[in-house]
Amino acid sequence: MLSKVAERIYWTGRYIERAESTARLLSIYDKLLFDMPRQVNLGWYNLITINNLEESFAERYSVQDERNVVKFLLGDDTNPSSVISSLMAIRENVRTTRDVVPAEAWELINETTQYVQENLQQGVNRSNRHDFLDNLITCCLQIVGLMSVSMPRDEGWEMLQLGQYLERADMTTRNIDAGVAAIIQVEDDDFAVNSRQIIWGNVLRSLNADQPFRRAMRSSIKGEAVVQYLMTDPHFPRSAGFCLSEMILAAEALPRSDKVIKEIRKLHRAVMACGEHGGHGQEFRDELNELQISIRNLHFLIGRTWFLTDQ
């Protein structure tokens, strides 16, 4: 497989996961607005900080309110991490690798992009945001499912897996970070005890982890247990530990992968250690940030190993 083709498929996996995960991240705060006590005021700008987009956001918006944050993350084509930018990138990458990616996936990607472009205002407005985000997440899952049942398990598939699971591991840590940031914000509030359970419950539901968590952990929703499950569970497909384990399997099927595998194993150990102590507060957020930096460095190593250039 040509390195450029491999790179495009890798980025297709990343961008599909990014579009879905960004929608899930927004859904945490969207649902919290309905679940939290009226007296609690959560800051939407936390989502900009969590994604390290402060400079990009400041270039476009002077007001750090809900509408601007949601618009920036959903439909701002100057933000490379927005949903619409991710979908446009998916379409371009698949357009140039249509002999590798199933034709039905190309059609579904176009339909999803068109849906977001035509209904973006529904996502920005609070009244219709829930349905818009749910439809967007469903479309992304359909694309992933279609590729899963149609693509041969060759080098193209392994590259798709590397991109998808790298992005998913990163975004799982950011979903956890969003929960911790919200808890810090309400910690001194009179409703702090109830608020913590509401926040962690929404973090689980945003990752479709509510039922699997209860079945695996057999405990009430508490921060330590939620963090441990989402970071370390070896069976749940969205846990950071599971994602890195799958990346090891994908890398093992590719040539010249020794350095990449070594780095993934190192990152896997760090994730497991971070998840097992289940910390909270700013110190734990700093640990999550270090993990996100390590994931970014792993991406650059993958680029140096198999691609001509990094994006």
Given for the second form:
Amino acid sequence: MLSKVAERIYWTGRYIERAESTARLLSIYDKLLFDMPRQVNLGWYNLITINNLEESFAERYSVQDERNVVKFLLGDDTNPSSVISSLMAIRENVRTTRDVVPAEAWELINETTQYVQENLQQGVNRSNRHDFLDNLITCCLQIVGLMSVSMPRDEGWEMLQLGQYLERADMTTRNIDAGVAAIIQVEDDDFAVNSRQIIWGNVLRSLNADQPFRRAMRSSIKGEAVVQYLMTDPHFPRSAGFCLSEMILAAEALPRSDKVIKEIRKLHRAVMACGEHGGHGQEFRDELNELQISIRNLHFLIGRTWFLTDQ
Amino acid sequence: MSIDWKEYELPEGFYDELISSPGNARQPARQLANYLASLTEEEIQSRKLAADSTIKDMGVSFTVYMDGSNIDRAWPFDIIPRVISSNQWEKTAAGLKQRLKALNMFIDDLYHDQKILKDGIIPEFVLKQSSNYRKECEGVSPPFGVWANICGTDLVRDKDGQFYVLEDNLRVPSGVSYMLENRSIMKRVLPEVFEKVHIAPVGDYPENLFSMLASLSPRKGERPVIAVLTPGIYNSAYFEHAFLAQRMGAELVEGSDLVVDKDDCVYMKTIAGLERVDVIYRRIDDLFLDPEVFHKDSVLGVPGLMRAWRAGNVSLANAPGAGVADDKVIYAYVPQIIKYYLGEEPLIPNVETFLCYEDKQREYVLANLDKLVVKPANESGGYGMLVGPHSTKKERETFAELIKANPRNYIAQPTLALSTAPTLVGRSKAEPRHLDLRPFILQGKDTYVTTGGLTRVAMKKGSLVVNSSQGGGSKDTWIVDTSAGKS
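Next block, the form predicted in complex with the partner chain, ref. the form predicted on its own:
After this comes the whole thing, all chains and molecules, with the earlier chain placed first.
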């Protein structure tokens, strides 16, 4: 398979995952804010911080309010991580790999892009935001579902998997990081236990993990249990550990994958050990940050190995 | 109201492709004309809608790059086909093969001994001042001595009903995908006529293109790796590049997908490493092919590609430098070129052409600018032309100055009476619109001509401009065998 084609499919996987998880994050965030006691000073801008988008946000907006944050993450085409940019990128990537991606997926992607462009305002205004984001998430799931039932399990498929799971592992660590960042802001007062529960419950929901968590962990919602579950659970499809295991399987089916597999294994070990020493303070945040850097490096290694980016 | 051929306003002084006199269709088009006349207005309208939605579904489009973003546009399509008898087509096809053969011998001669110049058939300065002559290609011998492997020749029919060659496109001619798509649309729109009439199929083009390209492979005995080199998604013909690659099972690549290694071979970057490429059907212009040799800042091409080609390690179709015969001054000499290399009379005539560097001819051109079409020698796509009868005095004065300043760069031709064919206007009215025909000719080991070609129509009443970039549309082209009717 041509490296360029492989690269485009890989990015399609990444962007589909990014669009969906950003939409999910936005859709539950207002609920979190409603539930928080007034003493806790948690704002929309937090979403910018956890995605490391402070700089590009500052270039566009001076006021860090809900409207601007939602606009920036949803419909700002100058933000490469926004939902609309992700969808445009998927469209361009699929347009140039139409012989590999099922034709219906191409049509669906077209429709979704159009839907978002035409209804963007609904997502920005609070009253219709929920419906809009719901539809958007459904569209993303449809695209993924369509690909998974109709794509041959060849190199193209493995590339899609690599992209999707890498993005997902990254997103999971960011979501955990967001939780930890919020926890740190909670002051040790009468509301603290309640606030922590709301925050961690919210992290679980943002990854669609609340139900599976309860079944698997049989625990109340406490920081350690949540982190352990989201980092290491071998069965939950959004746990960082699960994502990396899937990446190993995908890489094993591709040529010249030795180095990449070695790196993923290393990363997998680090994920399984992350937070082992207890405590969810700044130290743990630094650990998560290290993980994100490793994921980034893994991405570059994938590029050098299969997309021949350095030749 | 349905179509009534008696009401069809036959244009005076033009040849109509389908209708010979009021109410009478030409023989190969008779069944089609009868069938169309039998349809009600509603039926015609629903066929038209069916065609439009088919075009949308199939994603047939050409891309217009505008305001920093690209827009896919559906190309206007007319559901009334243009019909040519198989008898006439066979003769035309033979003429096209003859022409391309001679042109390839001519190009090969120019890059080797230049006998035709030494024998004084063509003046040397014509070549010296040709902007498409590439010194870098001198002495190279591409497979079978063929430089232009894919040629799109524009034919027009004058009022006498005779086909004339208007121009040869030997660089990167486009449009063949529309020819193929038009046919699949028509099969869905008028299936009843296909049952009754013997319409020659056109679908074998990708197969023939593939065989021709494969025959150029420098690694004999191995399955050749063929790539279509596109400038990318913003190119107006990107749809066609992807279409042809897909139909041939070839790789669609951009310059950045290819590298030339120290062994002077071309490789494409795959996830399994570098894989050697044997034949490149390039859809980018000469000057962007290789930044080591041509435009230094070209990002479309591949550094070292010319080195690999000169070493014979990769075949390029068309070969670099083939465009030298695209020059409209060279065009004027094609009848002599055919005689010189093949010793034959040309089977398809040229349009009468005046060379502005010849004093007498220039005087005539300058005195008759209002009646002539003036063209620059090395432009394509209908740009930079003066159409005399439709020009202003000021435009004519500008062109007179241009011609005097650089006579070698201009030719002039009489305004042609481009033939017409019935074209659907409004809900169910057929009106004459002007058209031309672009068949595609392949030459490698063998020579092949498409069955018919791409018919381009000027959709505006009275307009003679058929280019897609300037409001043209297209029709399906039927080569109909009248001797063996289907029963």
